[in-house]
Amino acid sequence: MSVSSLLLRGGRVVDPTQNLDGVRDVLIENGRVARIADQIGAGETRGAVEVDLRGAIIAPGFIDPHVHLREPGQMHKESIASGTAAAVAGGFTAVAAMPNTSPALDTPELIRAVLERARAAGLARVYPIAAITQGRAGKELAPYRLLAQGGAVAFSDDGSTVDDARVLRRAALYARDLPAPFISHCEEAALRAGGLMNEGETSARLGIAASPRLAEDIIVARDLLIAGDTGKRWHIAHLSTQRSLALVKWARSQGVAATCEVTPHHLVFTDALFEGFAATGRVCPPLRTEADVAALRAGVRDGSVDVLATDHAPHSAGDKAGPLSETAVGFSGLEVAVGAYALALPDLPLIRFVALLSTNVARLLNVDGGTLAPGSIADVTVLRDEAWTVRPERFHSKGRSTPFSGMRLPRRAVATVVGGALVYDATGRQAQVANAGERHPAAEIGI
């Protein structure tokens, strides 16, 4: 169920494109945002349901360009339904999908049934990511051309590096002329050799087999070389160490296209997560040094990082238990996002971080969104500075493991609404989604 009107009333307006930072009112209607003016009187509304936001923080929806929602083939991690009220939960009103599901993302119609499961589910918007090579193999170059036209807004043998440069060459190359973005994850597998977490002090002490930050910046260089020799505008995935994001730099000085995004928990965590041996701190790429979180950073306030990726990758109770050798990589971070950001970056301004999570990402994927000019699509988030504590059992993901459970996070998002209809409704006593398939109205949201 949705309403034809929406109006927005008092809350602070933060949009990039407008350059916009101040208390306005924000009228959507018909699922486009209409206006915004200081004041919007009740008779120039037309019957529209009114939001009162005072206090709150109005911004164009949020896009994550990296998460696995794990449909097809791993349902039981995640699914697109479950994924998606994650999102919004989180206050994205859009993500884009890995294509290391199983089968992974190698064919227009997988990427059509993906698309398909999404509007379905009815929250937030998915942009398929389709894989380099089929079945992520490293061998044999997808239909890109296809891909694209089936909906696939990137390509990434995410989960896996193409380690043979002549094959990521020769598909840079057959798709450059194509907008859609490569994205590398950059780990050169001889130097990683089963690591399990960052090769360094705290791995030497602790007798963990480890990966140096040396796997990570060799590939890197690699494809940023290759992306310079070939034109194909290209993406760095969950950058993790101070000398990959030098080398991003360089490529820029050199006139690469590159871009680069890092998480949350790069961020926020160092390795000493594994003094207790914790299977809630194994990611891919590992958590690194003090140096490298300070770089990164440094980099989201100065400019060279461009985005901000959650690589939300839920597991199930049983895949994260037992040995730490044998626990799944990786962990939920849609919920939790907003909060760790403000947590790990106190300073930075509003505007900018509005343009991390939402305006550069829609002009990475080249999707429509990250604005709030008038005849925009109306996705919008709606955050308040409030602490909050995370508490996992309440997640919508059905993974339920994160390094930040029990952590007091300083922002949150409290509604989230895509296409002009109030996917999330967080009223401070508790918080509801959409059931799939249907939008609920915004009237007594209670924000």
Second form
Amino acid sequence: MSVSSLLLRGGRVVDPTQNLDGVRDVLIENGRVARIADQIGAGETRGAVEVDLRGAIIAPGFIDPHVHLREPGQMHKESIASGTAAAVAGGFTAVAAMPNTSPALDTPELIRAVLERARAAGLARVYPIAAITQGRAGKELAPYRLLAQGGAVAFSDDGSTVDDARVLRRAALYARDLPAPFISHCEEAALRAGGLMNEGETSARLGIAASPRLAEDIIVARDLLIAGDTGKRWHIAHLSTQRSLALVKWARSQGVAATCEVTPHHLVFTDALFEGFAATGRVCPPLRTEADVAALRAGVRDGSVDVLATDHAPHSAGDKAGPLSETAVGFSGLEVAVGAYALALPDLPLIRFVALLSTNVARLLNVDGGTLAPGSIADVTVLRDEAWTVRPERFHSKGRSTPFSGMRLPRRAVATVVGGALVYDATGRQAQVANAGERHPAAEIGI
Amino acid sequence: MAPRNLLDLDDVSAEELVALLDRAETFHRDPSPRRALAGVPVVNLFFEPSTRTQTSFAIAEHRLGAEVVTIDPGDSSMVKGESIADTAVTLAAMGVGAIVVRHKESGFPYVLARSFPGHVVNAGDGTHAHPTQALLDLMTLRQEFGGIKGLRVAVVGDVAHSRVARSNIHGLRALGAQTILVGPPTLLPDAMAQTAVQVERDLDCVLPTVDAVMLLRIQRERLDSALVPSVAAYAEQFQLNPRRLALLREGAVVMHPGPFNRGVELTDEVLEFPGCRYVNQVANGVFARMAVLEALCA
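For comparison with the form predicted on its own, produce the structure of the form predicted in complex with its partner chain.
In what comes next, the whole complex appears, and the chain from above leads the way.
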């Protein structure tokens, strides 16, 4: 499968950076996009392998800015190898990995180790996100400049909120001049307390301990104010409420360099998923209400949501059995995301869809990709608009739990190209993820 | 009754409720031992201590001829070391026909019922449901007023954390009563208002308009978690005491699921009040539970 050049034939090429949406051939040579043209003759390609993509969508590689790869420390849930296999099978050429591993990613050595493991896996690019505080304990600052030099693209204590506003403010001041943004997980600890789901009509009726939307909004407001005062670039992770979105818009109107992301599950499900005490919907922040879902969808359409993010949070099967309070928080997202977004946003123009999953994410994380402009790295996502049924037992991720299980989704990934190599190919009868080491030069990956 | 389990009253129809109440009345009139559950092992699995409910269930089970097995989960390596699913499978393999379960977590009986092929009776789960308590409350009201339809019933106190209140809301609505929930917003969220369920804040205004008052227990831990300022402050607004008893209509009754906190939600005088039906409730509990076990298992 390791090839020096690829000719992607006859697909609908959608690239926001070239304002391009039309049927084209794409020639990839030496890991770069060589040419895009109406038709490229076989004689012009120095023996490129042709892939017939008539009827498919060809986009710059999708980048997921928010995944949990669980390595080091929790490899029974996921590993860099299994997580990046899930990524390419879901159409993602790169993922940004959150630092809530064990130990937390708070030293340049750990960042480099993650990059090394990603290179060895040889599938999707991995962009490590480093912790804001040492050990994600919320007390002492991490060495931001060293972490950035080691390859960290952003800073986050995701999974936890930095509870102490003084610590967060000082962290933001210290890291202010680095381009890598802070990404905040927004849940106020005392308000969240032991909440297992969103506080609302359903939790009141079922008598389930719940966390109010206020718990998120109050930290979103706090962090945006800290961003404004310190001048630090700021990104709100997995934004889930109508009011938090309004707060982000307000902050931007005040000149704050703030962006935000929303997840597939917050765009599709509400807290009604907990009827009958089903545990599949347990996630932080929790699934909200119809009004929030509508507001998030509107925010994606009108551009106030900058990027889409899965918050891929795999757990082993045992972590997902048992009563709600003992159920692990979060679920796999990478292999359903493309279909789930399309389900939630059926009327979103494809060029905007691609921007939210590729171009805007590359800009957010200040990384390569997000474009198919000739000369750029050949990270390519190939999709088809055809319905498929989510079968978690077929996931490449070790995490088989998802509230999308059994649902019909209208869009899927059919091929993924990273650095010019076809690392996922479902254009034939059998979907295949490339074997480790079988593909492009290792140096291409992960920087 | 076709249903396999009794997990809450929200999926029990009015007809089924009336049938259960009728059957409970039959047991009340003739409390002699029966053989309906002869040879059926019934396990009482109480993860939360409960003298009253557990004793009531045990008596009901014995009176139906069941083989009563009590497992103390605190001492049981079987329960402690296993997942709920494993425990359910183990008990089923031993031929257990029904499990009566109480747990501190809302929804626990639902999880158990997913892996247990026999019958599950919810004896109280967290702050969610306590269907047999609601059934005995309905039975007590019916004895008093001859029927439930059209009654106005106030449920007073810590509604947010009350499984008794939630199950009663379902039962009262199914049988055509109007429920008036009364308490401070910290213990009674606005979100609890719904069809045939009204939320009120002023107990003195509500008392003259109702046929029955169901008091709820205020747990001490609520006082420690900034939900109410103090016992005195709570009592001033929501405690049933001689002054408030005087506001009740002629013939109105007072109920309480027990155990009570004297001096918090009620004063000693309330227990002496002629309209206090606490003892009837406890007595009815055995018959209501017999009716449920017979309907599910026999």
